[in-house]
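Here you get one chain, nothing else, as structure tokens; it is the form predicted alone.
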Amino acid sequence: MRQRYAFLLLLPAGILLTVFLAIPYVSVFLSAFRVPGEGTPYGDGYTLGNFARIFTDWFYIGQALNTMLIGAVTTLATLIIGLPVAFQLARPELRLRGLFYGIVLSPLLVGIVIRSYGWTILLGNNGVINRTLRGWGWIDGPMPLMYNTLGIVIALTHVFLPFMILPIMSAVQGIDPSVASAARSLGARRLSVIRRILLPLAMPGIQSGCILVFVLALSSYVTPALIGGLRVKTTAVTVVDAMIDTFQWPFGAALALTLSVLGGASVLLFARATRMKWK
């Protein structure tokens, strides 16, 4: 009776990721091995000709490896500036803790391409900080901020850098304090308390953290095509534009599921190589 009721429980939920999730996932991954059509969006039969275009154009493979790129570097970006403010925050004697708590929420309550069109401001040729440096007699020139993988990295880690604080946040709140200091109290310094005791207890919201922040920059879509224009694609803009612009459907599924078969194959190579435990 009770297994009844749990199933009725979970059935919403199940038709929901049924429906929105599994669906759509298996219509890509069909769609990647169809043949691509003249006018329409398949033609008759299947092929691995879509992935064969694929890993055989050095444009799109380093075009992927770049995306890969961008998504690492954005994580490790996050985590350095992320891990000291969750660090803070965990504190329960922080005053104004509330203040900072919704400073850090605060580019989540605003659109993603606004905040895109923001950096744009602040980081063109004619932007606020070119404009500044060149204002304080520190440049010549512009500096090249924009449409390269500098900006992009520049923007992807402001839009998601709450997406790191706060799993970590989370873990850190978690610790309990006497352990840290146990620890003082028998002759450990601050650096050897966080590295030998605190960051390995914080280390499931670092994980959470850097998974989470990397397959959303990898997949982030808006930031590096406003910022990184024709200049600079990304895996996720060539997927829209095969899709939308050029009508290759098929092309465009490939290329999908080649960048989640990378990202989830790098996401599994973290786990193991930080021996995260699937609970």
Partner chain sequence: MIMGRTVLNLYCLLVYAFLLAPIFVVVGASFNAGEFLTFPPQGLSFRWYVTFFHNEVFLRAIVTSLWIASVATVFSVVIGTMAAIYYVHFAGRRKEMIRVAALSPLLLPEILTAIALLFFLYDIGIGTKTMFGLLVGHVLLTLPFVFMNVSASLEGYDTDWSMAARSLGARPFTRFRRIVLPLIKPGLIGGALFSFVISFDVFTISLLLKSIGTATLPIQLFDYLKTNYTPEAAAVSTLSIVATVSVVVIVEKVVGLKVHKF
The other form holds:
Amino acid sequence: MRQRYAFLLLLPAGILLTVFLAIPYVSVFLSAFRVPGEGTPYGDGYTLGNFARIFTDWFYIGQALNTMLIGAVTTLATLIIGLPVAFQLARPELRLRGLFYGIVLSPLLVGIVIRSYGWTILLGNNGVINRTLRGWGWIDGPMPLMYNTLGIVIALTHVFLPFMILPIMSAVQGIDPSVASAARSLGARRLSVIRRILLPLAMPGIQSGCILVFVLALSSYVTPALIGGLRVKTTAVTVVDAMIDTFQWPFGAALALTLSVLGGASVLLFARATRMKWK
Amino acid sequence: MIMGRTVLNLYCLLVYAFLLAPIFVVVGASFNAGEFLTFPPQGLSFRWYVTFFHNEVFLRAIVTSLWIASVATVFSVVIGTMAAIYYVHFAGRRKEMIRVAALSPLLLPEILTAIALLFFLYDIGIGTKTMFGLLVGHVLLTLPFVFMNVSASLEGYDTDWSMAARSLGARPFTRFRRIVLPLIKPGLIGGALFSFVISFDVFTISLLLKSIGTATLPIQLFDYLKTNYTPEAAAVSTLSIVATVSVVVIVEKVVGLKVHKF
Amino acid sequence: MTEVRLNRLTKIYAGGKPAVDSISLTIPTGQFVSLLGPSGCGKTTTLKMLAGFEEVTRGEIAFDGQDMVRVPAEDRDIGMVFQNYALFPHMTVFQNLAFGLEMRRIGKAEIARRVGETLEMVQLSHLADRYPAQLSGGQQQRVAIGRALVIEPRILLLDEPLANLDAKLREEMRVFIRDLQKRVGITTIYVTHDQAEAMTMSDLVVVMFDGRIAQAGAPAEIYERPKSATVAGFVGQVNLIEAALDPASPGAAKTPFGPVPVQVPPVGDSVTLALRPEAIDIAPAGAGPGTAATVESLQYSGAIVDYVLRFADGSRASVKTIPRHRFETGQEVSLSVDPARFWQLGREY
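Given the form predicted alone, state the structure of the form predicted together with its partner chain.
First the chain shown before, then all remaining chains and molecules of the complex.
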């Protein structure tokens, strides 16, 4: 292929991403400053009112903070649960590795609505967990597992666990096995090898896994909507309500933008805090 | 040391159980004979599958989902593969920039992307009257997966192969068909499968950009779950799981994910 | 059968100095020519221009007088062997060889016949149905050569084809390639940085430095009468002697070995003389007439011994000899040279 015609290859993707992603992002930024409309998505003129409404109402501020908390706890939970699994799966000699790998991927094949639905069956007041515990006589009344933050975090942890495991696994697989052998020849015990050598080298994977899960958890709608019901709403749920149910487009845009900026800032802070000098 | 291994393996087994639990519960609930959702089921029956096959709304949603996933995948594969070829072989110093751009739909919050597209479509007068916006949204979200898979397999492609084919007299189209395509096939098929599965699962974009009568399966299911508690939803879910898994398995068997024994 | 002619061939990459700087060369039909030089000397770029993979900035390439510069690579009818072989991993050995013939729209039966013949020639008939990954390095190498030759190309280009093989196999393949080339009689251009390869295989060795041809000639000529110190040093070890002209005897220069006849340069009062280490005879001190020297260090490597010797005036010389007599470090020895083994170096390229 001649170099000078090569840019043609990039053209369709470039047009798609410019016209249907970059330009819409500019327009959504502007739209957040639009005046709410009467019977139309937005009226004429611009205003700061949408943001004023968010930042003067503790309801929205508290909700955004709670959403961020849910994102952070979910990220931490997926990290703690997923890290050992990622290390196990990265071992090429592992028996049944294909099966385990399939299990880790399986949630992706099943779909987010179905998985969240599965959690409502498990966590509900008459759900599997509560019934079982009551059957065993461990509890008297139903344990509140659904319609609260805890339930949302449990379900989100499940939903996004693969996105934590997969990047860490590929980072661990990229580590030259002789590095661990070298550390052991220098007298490091197994735990020191993990702590001093393998974990730092897996850090790029851990970092991208954390960022991915956090961003996905912040903007997820289905799981909080189904598990949280009407009682606990995350900002994303409120945004969709504003867009669809109450038809307040500019306000929805402003709220989504606020959440995204908060999330983006957290990601940047996190990336700075975990920056690797050797990369 | 042996102890450590055993503990690790036990821990991992627990995690795998955690990963599979909700899926098993849904499949199990679908065979419930009773009127309400309970687990374990009160007797086994296929009655909710029968109900489902008489429910036009769900059937139409499945057809819509399959149609959108197929069309979006075709577009994503073509566009994503072209971009990946440029990225691996021609990008030079702009490589990192192109990678970030191609993955951006994945890195940006889906909810904001959905709202942005909604505003944009409304501004240019298309709105959600047609399926166009829905399709664009799906192509956007699936593009990164094709790009990642294809560029990974292209990184393993040695440009000397193209030069060798050239010296043997192969013209550009022949080189692409006989050499490049077979050698990047695993990445291409992997990307297409990923794209299909992801599109089948896209929610927020579908919710905001759907036009009347184009509810995809996840949307329809979600709508149903907000007000109903019958095991019919479980039956639909089970069938949807079976459908996606079969697509993946059939594609792998027929087209073959493995090329030859390199 | 094809004669290849390069005329002032030049390649300049954007904003750089020439990678190939106006080289002219004629390769007679059926000859085996090596382009020899260190990495970055332009030999691979020259090969790629010949193959049509690099655009020519200036100059001409002609096969039998026919201009090739604007002919695309796929129409040049060239057999090319790549350094890493570039075998198509998804095709069997047979399919790899058949590919070029298929591009030429040759019938199935004819393809089978020609591939069969070529496989026999490269001794791979028994492996026709294997995939490249199932072959050893040497076998892959022979597939690559077979794939290039089966199309009966006008010329054969080889880009460092032996670089990835181990030492023993490399020597076998040298002989194999050279024999095959002689049998087929194809004009062959071979790029290498290994002077031993170039010397043993070629009819003509073209030594390149910095994008230019430093010297072209038969292997013996390049080794025994290199024109410059750089060429002399690249194709083997050499003693360089900066010798003052002897005012007492016109037409001779003073060396530690006595006066050596030289061509007097138009300016200056010294000349550079070169002497291969194996041209110096070494004997125990006092064994006969000769120049006295001391063994400063030695390196024993089996078939030969390398000595570094110091003369009374402090200058040094390397001597390569078979280990018939062993001399120890610090021992006094006596050196002698046939004056005809000296040669006078010219300007650098």
